[in-house]
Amino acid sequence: MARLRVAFLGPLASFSHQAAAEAFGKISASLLPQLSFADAFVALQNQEVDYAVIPCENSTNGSVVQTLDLLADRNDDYKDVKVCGEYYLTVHHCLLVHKGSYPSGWSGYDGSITKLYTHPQAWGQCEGVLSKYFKGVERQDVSSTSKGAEIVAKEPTEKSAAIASRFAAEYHGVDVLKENIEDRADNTTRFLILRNVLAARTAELDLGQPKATASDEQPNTHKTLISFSIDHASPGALASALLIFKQHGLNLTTINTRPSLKRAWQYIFFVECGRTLSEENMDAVVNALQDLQNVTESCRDLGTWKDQLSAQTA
């Protein structure tokens, strides 16, 4: 069997790259770079790779907003890319500055720093060092924190510097002036791995699919997440939405909005529910989503699988 392709948020280096690197280590993959999460997207519907890893939302900042867009597939560009998986990367942010610019380290530092590069993700998860040293610095966004890296290692002469990883550092040889510059040593970014459902190469590959769990093993919960539509205009039709999930034993632990871009101030809703599998609700989810069908104007299934953080406690 050729190696696997495996999409994630480029550069190298980034925190995607690390997360795919780590989630796909044990099999034989190549791991290719992709410019946006849109392209990662694409080339997985277009079946030019095998899987797609895209961060999802952080514990510290929440959300990613751009992954639940492309997710809510307003135009169904991405009807066969499905969610098949999910890996839990723990994020240690730093602080990196171009090599040689502070011999003495963060014990030296003079304040001197007038900018800052990072992903837009990455400020909110460093807010207390970011308030304490660098009020009023200004902060500039970029497409990944490896990114950032990037820059910083090519500008001798400005008083930059980028919040990344020490991977990051160590692929674009930059010096990291502080480590551990985020609020929570928690802190921790999920992300989903994604599949083409027509590829029948990615069929293959046992990614924690659901199975009914024999009375000797130990219990499997599994995760599903779905995207649904509501006419607003009716009174409880979120309520009835919703209620459906519970009589089929469907455990809501997320709630997400996207605007609709329909009409203002109308959403596209994208629940995440868990159940233990059992012969008994193996079909919870087909039969909550024919459910679904009479309360909803739209709804769509984005895919079951294995509760990572379950099998880590269990």
Second form
Number of protein chains: 2
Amino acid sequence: MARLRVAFLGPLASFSHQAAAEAFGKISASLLPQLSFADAFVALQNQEVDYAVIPCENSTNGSVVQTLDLLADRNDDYKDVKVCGEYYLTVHHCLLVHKGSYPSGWSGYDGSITKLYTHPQAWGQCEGVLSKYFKGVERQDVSSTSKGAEIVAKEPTEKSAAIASRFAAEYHGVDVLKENIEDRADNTTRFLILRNVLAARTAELDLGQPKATASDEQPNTHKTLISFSIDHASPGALASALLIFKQHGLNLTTINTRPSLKRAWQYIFFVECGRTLSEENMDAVVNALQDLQNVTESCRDLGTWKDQLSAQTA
Amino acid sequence: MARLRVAFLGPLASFSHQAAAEAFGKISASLLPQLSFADAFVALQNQEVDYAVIPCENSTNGSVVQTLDLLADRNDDYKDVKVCGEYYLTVHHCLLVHKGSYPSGWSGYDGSITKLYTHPQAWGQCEGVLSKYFKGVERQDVSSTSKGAEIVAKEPTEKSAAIASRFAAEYHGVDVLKENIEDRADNTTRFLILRNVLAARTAELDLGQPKATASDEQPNTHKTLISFSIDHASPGALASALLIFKQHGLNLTTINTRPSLKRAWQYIFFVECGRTLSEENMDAVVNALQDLQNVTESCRDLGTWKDQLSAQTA
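To complete the pair, please output the form predicted in complex with a further copy of the same chain; the form predicted on its own was given just before.
And the full complex, kicking off with our chain again.
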């Protein structure tokens, strides 16, 4: 079989790159940086890649709405893209500076940094350090944490710093002024692994991810993501839709909401639910979808995959 | 009675200022700009102001997570703050430039703008124009759309532009290069009006907002916001909690989710529900809260207020 192609949000040395490298570490795969999440979805729909590794949620900052908006697929652009796996990456942010610019390190830091670069999500993950040491310092959003490290690497005269990983620091050759500046030591980003359901060559592939450890307390072995929209004017429709999951033994774990963009104050709901896969509930998702069609305007099965959380937190 | 004090997210001429001015237009009130949403919550909890007008949701961009995080009140800092009203402001964005810098207007625009300023939420509301005419142009987040207009007013030599309202353009004396650059003509921001429940002087006040028009099709006259968190390890708890709303005649209209920050992948849910207020369901919220205590880790009534949506869209 030809080498697998895995898309991730570039540039090189981004957290997405790191996640893709770890998730596909045991498989010989070409990791292909993309300019945007949308590019990754397009590449997958067109079968130019076999998988995409896309961040969907951070344990501190919450959902990545751009990913939800692509999964919402309001114009049917990505109708064959589904979730087939997940990967949890513990995120450690570092404060990175131009090589040699602060030779005495953090202990000798003089408060002279005047500009910070990072990805918008990262500001919210480092609020403690930012508000304590960098109050009022100019913040410049960049497309990736790695991009911030690259800018700092190229700016020898500026008093600027980037928030990015040690992985990015090593890649771009900059100094780590302070490490683990994230608010929470358990700061973790969940990535979804997506595939094209029409692609035969990825249908049966074992992604080689960590297996859930045997445990008495293993509530769900599999997760399923379902999206639906409801008629805003129909009272009770949302409650009825949610009840259907319970009726089919699908345990609601979380719900996300995005504007439908069809009409103001009408929403697309993303319901994630779990179950311990058994012979009895093999068809639970298909059956739930059938019932959902009666109470929703539209609904869609966005995939079922192995729950990796119990393995991670065990 | 002393003049009412209404907090909004400053600076002056922000959309929040405009919303506060319109919502309290019929009442003699002092409108007091705040440096952050958190400052508005603090001022309200300390009864330094009577009301706060805070954006919670945009019809295109979705929820304002900072507002949800303050309402989550994870450290019990704002325990007396509740929602008592809402206000819908139709958002029209304009591209603003330094006075006289583009004398031939948009029709003669030469593509020379190299930097754009606006509030993070506004980028997502103007993606059409931004991707068509300003692809690759540097974007600088600022704390308010009005702040962007102010920067452009003070930068005579820069080829920069701000995305902000006509209200802000007039306030800061800059030119409107292009108006209505928002993706959707119905782009509307919903503001919550908050009060301190211990403040006697705002207890019975009619906010003088538009009344819902009489209509055969008026599903809900009142809205209620309830937050709760559930034990992650308890299967079915979320479904059980949601079922309680239905059991008490509270019609779920939307659900938002934020990380609990107590433990990764544990959430605080914000459920908004509606009902047509009647003698029978006067106690529905109190009763629902009682039942919720049995299936949630914590739950909280964040207020009931008159639904203004039917008035707006009628």
